[in-house]
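Quick heads-up: it's one chain on its own, the form predicted alone, in structure tokens.
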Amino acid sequence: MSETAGGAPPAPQSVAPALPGVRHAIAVGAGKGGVGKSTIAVNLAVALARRGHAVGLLDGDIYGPSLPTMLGLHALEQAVVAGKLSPHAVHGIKAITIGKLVEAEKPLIWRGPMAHGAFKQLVERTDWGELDYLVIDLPPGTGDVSLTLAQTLRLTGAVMVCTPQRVAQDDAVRAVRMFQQLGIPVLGVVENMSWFIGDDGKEYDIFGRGGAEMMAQRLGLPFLGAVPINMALRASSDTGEPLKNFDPDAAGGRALPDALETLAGNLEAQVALAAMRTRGPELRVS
């Protein structure tokens, strides 16, 4: 790989190709597991689709794919047409996951090159068609799948998911630095499980609300929004019915639907700003 003027190799994104037909590719990452990264990725994709966009969702969590459960894909078969994977059309989005290509309970004991190859095939051999957004659910941490992504696909940017606790923030900062080192713009931070809503509607700051927002401010990153957790969200995730999270009657009130809609709107705004920075200013003379 060639080097920049400063002697360091260029970031992988500087030579990564765009995916034909996809306007914006958004990686959703987290510094550690258990912060609800896949929950945010799924609901963000559905929220963008509800706003009129054509959206794809790629389950890039090679070792722990959760989309078969969260999207209710267990009864569906993976189709291959003319050598291309056909994504599942569910909940208003197109979705693909390694979880539908391997035995459901079989552990994927893969070394790095095998995971690298599997991820590249999911990206390059899926017939996405025309998409406004491709949301990519990454494995947690700073492993080699993120590097593979940066080398394989030109990204509009990344979204970092973090819970309010300091221990989650510490790992999230490392993941942010990883994206920046790879040349991937960080579009913003989402605080997941920001608070818990009881069945009586009372709010509980179990993890200390606001920690991830303060981290975003300290790093100079946009804060995309805070998402609560309640029993309805847990249930819809287990049954593969994410659209229920946008129905106040099924979602336990307006707090969750409003938070998800706010998240999608704020991401749209950051994507628009990123596109303006990429294009640069335009001079029009009339």
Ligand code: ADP
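Positions refer to the first chain, counted from 1. The shown structure was predicted, so the numbers you read here are calculated from the model rather than taken from an experiment. C-alpha atoms forming the largest set that superposes within 1.5 Å between two forms make up the rigid core. First, how it differs from the form predicted in complex with the ligand.
After superposing the rigid core, the Cα of A250 is displaced by 2 Å or more between these two forms.
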The other form holds:
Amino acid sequence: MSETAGGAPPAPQSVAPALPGVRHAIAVGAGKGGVGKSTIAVNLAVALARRGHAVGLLDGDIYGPSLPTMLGLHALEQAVVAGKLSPHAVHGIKAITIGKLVEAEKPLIWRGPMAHGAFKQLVERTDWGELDYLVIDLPPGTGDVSLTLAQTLRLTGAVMVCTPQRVAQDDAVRAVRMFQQLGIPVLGVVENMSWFIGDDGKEYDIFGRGGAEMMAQRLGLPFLGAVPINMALRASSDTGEPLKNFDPDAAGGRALPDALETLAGNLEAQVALAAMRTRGPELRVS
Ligand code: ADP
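The form predicted in complex with the ligand, contrasted with the form predicted alone above:
First the chain shown before, then all remaining chains and molecules of the complex.
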């Protein structure tokens, strides 16, 4: 890797190539597991597609791929055409997961170079066609795959998912710093499991609503929105039916669809700002 004038090596991202046909690659990360990173990645991808974009979703959580379940891919075969993986066209998006290439219940024990190779192949050997957004669900924490990602393709930026508690924030801050060190801009923070609406209709701040929003403020990062704890969201994730989360007539009411739409709208806006920062504003003269 070449060195900058100051002697420090350039951030891996600054020399990574753009993925052909993909306008915006967005990584979804989290400081720790179980905060709802995959859930947010899936629902952001579907929400962006519902807004008219061509969207791909890559399950880069190669140690614990969730997409076969969350998208209901178990019965589908992985097609390979002319040596390239064909993504599954489901719920209005195109999706690919390592989970369809390995045995479902076998532990995925990757050594560093194997993890690197598996992730790189998923990115580079999938026939995405033209995409407005490629959403990439990363493993939690600050491990090898994030470095591979930064070296493999040019990203518009990363989204950080965090629950409101202090312990989740501490890990999220470390993950934010990692993205920044790799040269990947953090486009914003999502607060998941922010509050809960009980059967009595009251809102309960189980984990301390607003904690992740305050963390975003402290780090000078945009806040993309908050998603409530919602039993229907957990159920639709288990049955692989994400479109149900956007039904305003569902029993849970508008809180969930509104929250997911808000996230996607705010992400769109941050992506437009990030594109302007790198390219300058696009002038259209008619
Ligand atoms: P991660 O990718 O961070 O490990 P997941 O997205 O797999 O986390 O979510 C962990 C579990 O929590 C899943 O069963 C998922 O359905 C559930 N879950 C995530 N977010 C919510 C939420 N806002 N409301 C209810 N359940 C949720």
